[in-house]
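Next up: a single chain in structure tokens, the form predicted on its own.
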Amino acid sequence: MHRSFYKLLAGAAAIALSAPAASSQELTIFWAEWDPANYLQELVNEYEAETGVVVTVETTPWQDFQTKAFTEFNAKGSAYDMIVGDSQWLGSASEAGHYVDLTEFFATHNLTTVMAPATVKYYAEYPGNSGKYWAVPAEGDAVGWSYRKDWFEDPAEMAAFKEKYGYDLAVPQDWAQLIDIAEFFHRPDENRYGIAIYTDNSYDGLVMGVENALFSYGGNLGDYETYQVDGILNSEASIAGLEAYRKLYGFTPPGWSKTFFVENNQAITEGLAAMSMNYFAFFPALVNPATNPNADVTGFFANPKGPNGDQFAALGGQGISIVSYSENQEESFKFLEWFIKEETQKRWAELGGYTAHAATLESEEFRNATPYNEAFYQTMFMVKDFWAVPEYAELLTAANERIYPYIVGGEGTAKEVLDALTADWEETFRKYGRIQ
């Protein structure tokens, strides 16, 4: 993946390192246990070489990440100086005083434009549209699509598709084409299926999958500034988006009622589906012949437009925040000043990190570094996220309970589902005093 980008830019973009300075200063960054945390440790080793400040990236398994972080926060512990926290933590962590306010830091360094604006909005700002910032976009991620290029480019398939639908078979430009192509390749008698989408309702898989349709059809989850939901979540546009997602489910492989990122990559590696939804963070495995026998015929594209030209994708990834209880806040600010530099962000991308730095994303070097970087670049300027309020878990639970039976079981209508969910969310917001 980005390793090739690393090779491409090695030497040209390497960060100039000065001799280590004498210092006993140490910083600890807390993150979940996955490859990007390893890349970050490689990056901060260079900060140590440059400044003498020892930075340790401490990790824990994903399933323990939130619990361990908030246990330390609630104890006002100083074990962590910075944390690469999930975007949906912004509300709970900032309202409880766990994160240092970075609003002045953002203004000083013009971060609302230095970083891709959409990533600032969802990784950093809380409340919505408040101009208050609590994290620097660090590990960008979002949902994109992989597809079987050889199926799409087969002359017989292209001719058959053109005859049936009246236009050329190619990467879908909108959701209508996405649905057509999924239908075209859906051939259960050949053990070949149209599409793989998220359906797992254990956490945020299903909801994030639905968001890609709902947002691109012009719908929204509500007004993040006023907490208005009625007329937005259950709008005609949102209803159409949910109906589109339900339609796609009809073209998934059998048994696709509890699937997330692992199964969606398998849909491509095992030759099950023509197209598959997934976070960009999992696409490196699809370009590696060791993990995907179809690597040389796998392509990628950004979430397509909706019927009225709206084009958005569900956000993943995390921002980096300074913990309020850190005894090293001044040094942490110095680290963030180094982290946001363009040369550091280029190096971050070289090592494998998914930068949210606008200039780096826009560079030809980055966009051409992997088969999926162009789609990632396009996506990071059009992301949208779930509610980041402290009660986001209650909202997510209600969404799973309402949406899942409709998507996988065909129960009720999209309007009934979203009307009911609107009532659920309004009740939650009344309970927490956000609306009357």
Second form
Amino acid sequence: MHRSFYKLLAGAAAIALSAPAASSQELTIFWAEWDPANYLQELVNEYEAETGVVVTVETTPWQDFQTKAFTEFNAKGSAYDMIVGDSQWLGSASEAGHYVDLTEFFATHNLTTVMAPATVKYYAEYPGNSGKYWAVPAEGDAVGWSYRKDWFEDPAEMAAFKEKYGYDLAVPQDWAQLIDIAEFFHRPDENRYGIAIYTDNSYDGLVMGVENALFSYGGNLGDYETYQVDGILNSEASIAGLEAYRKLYGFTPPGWSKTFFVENNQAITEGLAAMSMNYFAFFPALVNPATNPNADVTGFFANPKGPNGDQFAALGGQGISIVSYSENQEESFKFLEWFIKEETQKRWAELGGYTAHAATLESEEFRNATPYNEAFYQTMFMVKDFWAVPEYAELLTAANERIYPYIVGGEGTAKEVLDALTADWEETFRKYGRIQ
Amino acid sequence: MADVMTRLDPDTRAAARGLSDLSIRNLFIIPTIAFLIIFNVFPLIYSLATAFTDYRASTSAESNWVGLANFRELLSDPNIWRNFTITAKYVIISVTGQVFVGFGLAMLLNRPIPLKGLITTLLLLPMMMSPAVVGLFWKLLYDPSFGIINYFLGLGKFEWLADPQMALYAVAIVDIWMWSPFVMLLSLAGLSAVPKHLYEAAEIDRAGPFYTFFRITLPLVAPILMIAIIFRTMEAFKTFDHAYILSTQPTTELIAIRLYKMAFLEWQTGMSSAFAYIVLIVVVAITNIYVKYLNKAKAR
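Could the form predicted together with the partner chain be given as well, to go with the form predicted on its own?
Full assembly next; the chain just shown is listed first.
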């Protein structure tokens, strides 16, 4: 009896220990600490309910995100099975072998058409136009604008604006109007300012902000296939775009020399500026009366057209990749199969995530779900991104060093800045053997 | 019992106590040495080896031996020289400011004043704060809209941190505010050690305050003041936290900030290791010059 009891106990213990290992696999997704990561955790809880696979979204503050991710990659660590990495990491992470090649997965699931084309191009494909894919577009994001509807719709303001500029005060249709409106509302004596834009040069804030002007004025950062920069980055169109951004800086609140997403939302919540640039991912806080006392009078619009009708916006957001060193790659593929399903993408959008799924984006249901979804939908079909090459950080540093003194300090001319930056970038590309 | 213990040989006595002196010494020394080797010596040697390669920590690619190429590239890069110039300017402003303010405060506190202890403690508070917090705190103080500094100085909407000429001074002011108490503390120790009879003799000889200060106080405090200058110079060269938070301009990009960007944003690991060694050599050279003066001051 005594021996039987121990045998029974040992058997029960063996079953108890082995059962979870066999049925409940665990997956870890690494992302930065922000609301979309919380929404993703909510979404993956539903995956656990369906499959028994426990998925944890592990987060770290944005400032540490890149350092922590690449330290883990370099150590070939298996702590993370998947990562929702920045689009500009595609080059360094894929060339270094940190990401699993998803080209076959893309073909099997026809993802190039299932997801919005621009998101596939910038969140997934590297090198440009190579047909090789490394990530599934996960959190679509781009830069858009919020504005004070009550200021715009005030009859006295409308009349004054019409008298001064000769056309109706409304959501700007192009960058010329954006500048006019910023100038019109710029009244330092009333502690009211025209516009809030990105100026933070610590990482990609300023450059992302400038891209909105540069791209919409018809400029580009270079040819992503040939790495030609001269004549493109310093073209007349790019110069005009940079000049426009500099003009906008003149209508920002005082102390706007190192501002990013936090300050730009504050510009609206504190009633400081008429219009404010920001990633769509930060707009939920602006429609929430608990975080924005002006929530009911805050409107949204997509980045306006340039003088020649070009309309683009700087891409934010991330794709989800499988880490090469993961010991659960097969299970990760299963998760991605679930993640790209239309119903999952709809649910992702309902929870607050910004889907890149074309059909979901185009649905009336999605476009009317929030005051900013329509602008987001329009934007996700006209996004452009920074270089995704492994040396993108060096290119970014040079861009910050050249552009910042011009935008904030008014040093030099736009042409001088872009000519110098062209030389810097060519030197970097030469150093890495991309051009001769 | 004590008598019995003294009659035993040392080893037996140690055994009776549980641990010998040698064991206790080893218990403390071996972990310390192991810690130093693992966390100081090994990284130092490893980073020196890395400085001669094109290693990038963001890739799995094999690193190649490039000899002195990293050093050559860095030393011929005008941007790096610009970073060094900015840092040298910052160190001079910051350390000079700290010496004047810190020594001045020490002179004031070296006389009988009410609530001396409380005042000294309050003055020490800045250096007890986290540099990152100090950076954020001063960012608010400098704010052109609601910052208290512009309000008191009547500067309107002056942008301290956005002005390319003023930004470096603004960062240095924060360092002066934070570390003057350190100089004050050391100076106070030096001042209190000056023999009182020297002042009494000077008074009898009718020496003026100027003469007393330059012939008695300063020479006697100089060695300890020099130690404060050495520490602060080394620290100022490495300034990162508050400068990174406050810095917006290329004109405030100190070498530590550039090094951080090179190593952790651009992932130029080999190059940044070489850069770190160049900085180390510069700091060691400057410190040696100071130490030479310190020895001279002590000899006097």
